[in-house]
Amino acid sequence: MPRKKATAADAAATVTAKATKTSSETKPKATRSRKKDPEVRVLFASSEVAPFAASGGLADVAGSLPVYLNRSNCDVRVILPLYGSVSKAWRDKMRFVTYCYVSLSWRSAYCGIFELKDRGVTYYFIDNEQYFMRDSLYGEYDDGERFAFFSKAVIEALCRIDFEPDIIHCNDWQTAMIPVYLRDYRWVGKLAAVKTLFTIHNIQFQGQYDPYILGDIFGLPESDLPLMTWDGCLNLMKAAIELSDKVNTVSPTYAGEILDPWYSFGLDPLLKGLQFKLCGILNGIDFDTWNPETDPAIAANYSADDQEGKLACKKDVLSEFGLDDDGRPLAVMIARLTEQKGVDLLAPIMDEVIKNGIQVAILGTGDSKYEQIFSEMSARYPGSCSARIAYNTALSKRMYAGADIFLMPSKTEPCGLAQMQAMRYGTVPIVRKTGGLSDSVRDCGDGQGWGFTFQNYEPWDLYGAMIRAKDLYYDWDAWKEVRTRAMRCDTSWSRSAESYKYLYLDIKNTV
């Protein structure tokens, strides 16, 4: 008879089994004082992590799903290069930990080894100045070297320090040599079993390269040509997600749209071909960093059962911002200024907006194209619309806790976490439905959401969602309970941490 699929309730369940019967055979004050096993050990690669490093979601995803994993009786530990940028302050509280000599082809690169321990998270460091020490991380002429020699460390640092994960968590192409170079150490004991698992933040980024180098910069016989190639190019995220024991996304919407030609870039045919390993899981935000009742950031503070200081934060951002103070509601959005993030639905119907009387403000750099529109809408529509041509998070956070609504009207977007940020600042939602926005906005049409959200990627369906919430607006009663339903809607990283642990035991328990 074929042997049942282990489920991650199974592994549960089996783990719950397994701490009774020891729980009966030891005396009760050893059980009391003996600290419980971990029910999974984790590795989680990232190559950015905040607040060491970060320059998008990723790093948010890094900092804080571990933080939130290990309350939960798992041991998730976090490795990353250790960049020029990362400050003298977290520098001084590392520990030298080791060093060794990472092979990549023909050359023998030094990796040093550092230690740090914060929010019950211990972090391992890979440093190599060569490779790190640079302005940015990443847009460098040497990226796909870079990367390679991060994920063999990471392998080699796993040799050598006191922790034996069950799992290897890789996230995007950055890490997307690990599952490829850990064939070659299957020999090594705390190797021999150890399973992998591949998030796709963003699928658009793939590590494509061409096939001549195989050999002189990752190392690679002829023959993993089949494994590393597709669509006649190197491709480190394809080889990733053939090798890996599952492959997840960081939301169920983005899960299913991948294997669609439109959002895939390609990898569709692939993805559908292991569409059994794949899954997706929502990502979260960390409430104890965005908490409008504690956050020092903003001009005063509340919370969903006292709403009154979003007034003082309000009049704060349009002082900010030169906008009239006359009670009209404030849109804003946060973003990168490029066709993605759905600015090219916005430039068309800002005439209309104005006249109909929203007021907006953006903050945000990206194409000229789009910042050139924006300011010379500032400049047309003094007091009510302003545009900043800035990258600024602690005024974004302000503009979070100062806005009635926030556009999100994204092409696409794997998940997102400014909508989840501007909810849990009672900043009504507008946004299309897409991947992560879709997941995690309700439509307050069936009078239980707590947002507007749009289908057709078209200027005038955005239009119709900003007109559908002015209107609301003016019902004060009305729109206090959509905002109030935003600020209490769970977006913590409590409740994904749970959904990727339950997804570790099932990697860790199939067979």
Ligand code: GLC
Second form
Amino acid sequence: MPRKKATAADAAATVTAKATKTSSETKPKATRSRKKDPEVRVLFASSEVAPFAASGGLADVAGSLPVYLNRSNCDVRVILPLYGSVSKAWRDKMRFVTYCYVSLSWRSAYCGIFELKDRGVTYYFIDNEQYFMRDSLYGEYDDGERFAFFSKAVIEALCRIDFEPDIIHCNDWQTAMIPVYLRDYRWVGKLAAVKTLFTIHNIQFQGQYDPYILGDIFGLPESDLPLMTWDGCLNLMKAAIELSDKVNTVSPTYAGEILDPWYSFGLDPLLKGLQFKLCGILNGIDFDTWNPETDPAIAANYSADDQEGKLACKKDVLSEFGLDDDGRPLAVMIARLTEQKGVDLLAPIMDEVIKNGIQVAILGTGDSKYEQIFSEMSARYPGSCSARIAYNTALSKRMYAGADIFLMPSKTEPCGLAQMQAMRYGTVPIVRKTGGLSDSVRDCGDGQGWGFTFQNYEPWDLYGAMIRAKDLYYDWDAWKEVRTRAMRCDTSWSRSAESYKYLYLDIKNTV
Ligand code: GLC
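Now show the form predicted in complex with ligand GLC, given that the preceding structure was the form predicted alone.
The next block holds the full complex; its first chain is the one shown before.
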């Protein structure tokens, strides 16, 4: 529904733009300012944003979606914590705006506000050294307090900066307290009617805490217990889902999946009752930065029309991983080595995979159990299997470029960006049909797809898909066709950013 409405709005916008152009000949000044008026103003709140601070896909989304939206006549500004890890080079470009104190129960915490402009986006940084000058973004004993502070600081900052958004777009549990605290700020003129959108990037992490911190840490009254509680503990995501005007997930399939207990981590009864405000929009990737034609990080550049350079990229990866260069298909996995990513499907079939002539290179860190299994595999199959237990973005890019096959057999995958990055670099994905993997990869069995998919979360189903891929690889012309289709697939933000714009307009105009 938002799509329909927005298409109409979009058409209207085109008409206005045309009319504006004609009248610009007579009234240049007035027209110029009208033309610049954004269709919607949004404050995008995120606990991580690339390239400033990143630990996962959320940072990529927060770092690229606003860039694309602003190219499409929106005014989206981004707000994030000023972590200790934000580089000096970025800090040097920031401007100090102002400061204030944020009250959280009996605490009064300093909140500095800095501003930075980059790639057409204004970023606001919330400074508090006690909360954010830490070694890691998350996993601290006081994460609940840190992000409750951040959420309230976002609203306090909004009271002080020169920006009046129609919508605050919150992302994941770290910003889930924004709609909760916002209830107490409705008396502030510019916050009286501001709407909220809550995006679930991963429902596994909900921000769950002991009820005893409701008053002492979050500074909320007992009467908020029913709103804040789910399954016996405080649940920040639950409160945001309940209070936000709209809720979305990062792919249409995942929006349906989280209504099922297998995927919902306990929230399905809540979501079922609120389905009317739930939708899914598939993430995109930044085609400017993910481009094999121009990427300086890979061994040779290439494109869908001229794929010759890909061979040099494969040789580069084989030699980096100490794998034999003998023409076998090379499958790579780049992931957090956790159950969610389906690594426990790969481990039991590894022996057969290698015996069947598929080389495997793995890059990632995670559960020590898997780190050990894959390190042992490397030792057992020199030249055929190699694991690098590390988080290395430069090496991962070379692998996207150099591999033939990309493995992503996730147990659950809200969206997944890696499969899209692999496709863009001509590496054919093998994915389990779940979440965004299902929405972005079409099986080539129908003669039109660009990957291999399997349904059941079973090792031998993954194995079957890998064997199908290997067989096709030796039918070189057919393989090249599939690879070309993967490279030509439009997974850029330009399409998905339009869907967000429609959703924003829908919230602004009708909710
Ligand atoms: C989370 C999800 C991942 C998604 C990303 C960005 O990390 O696990 O599937 O792509 O968020 O939305």
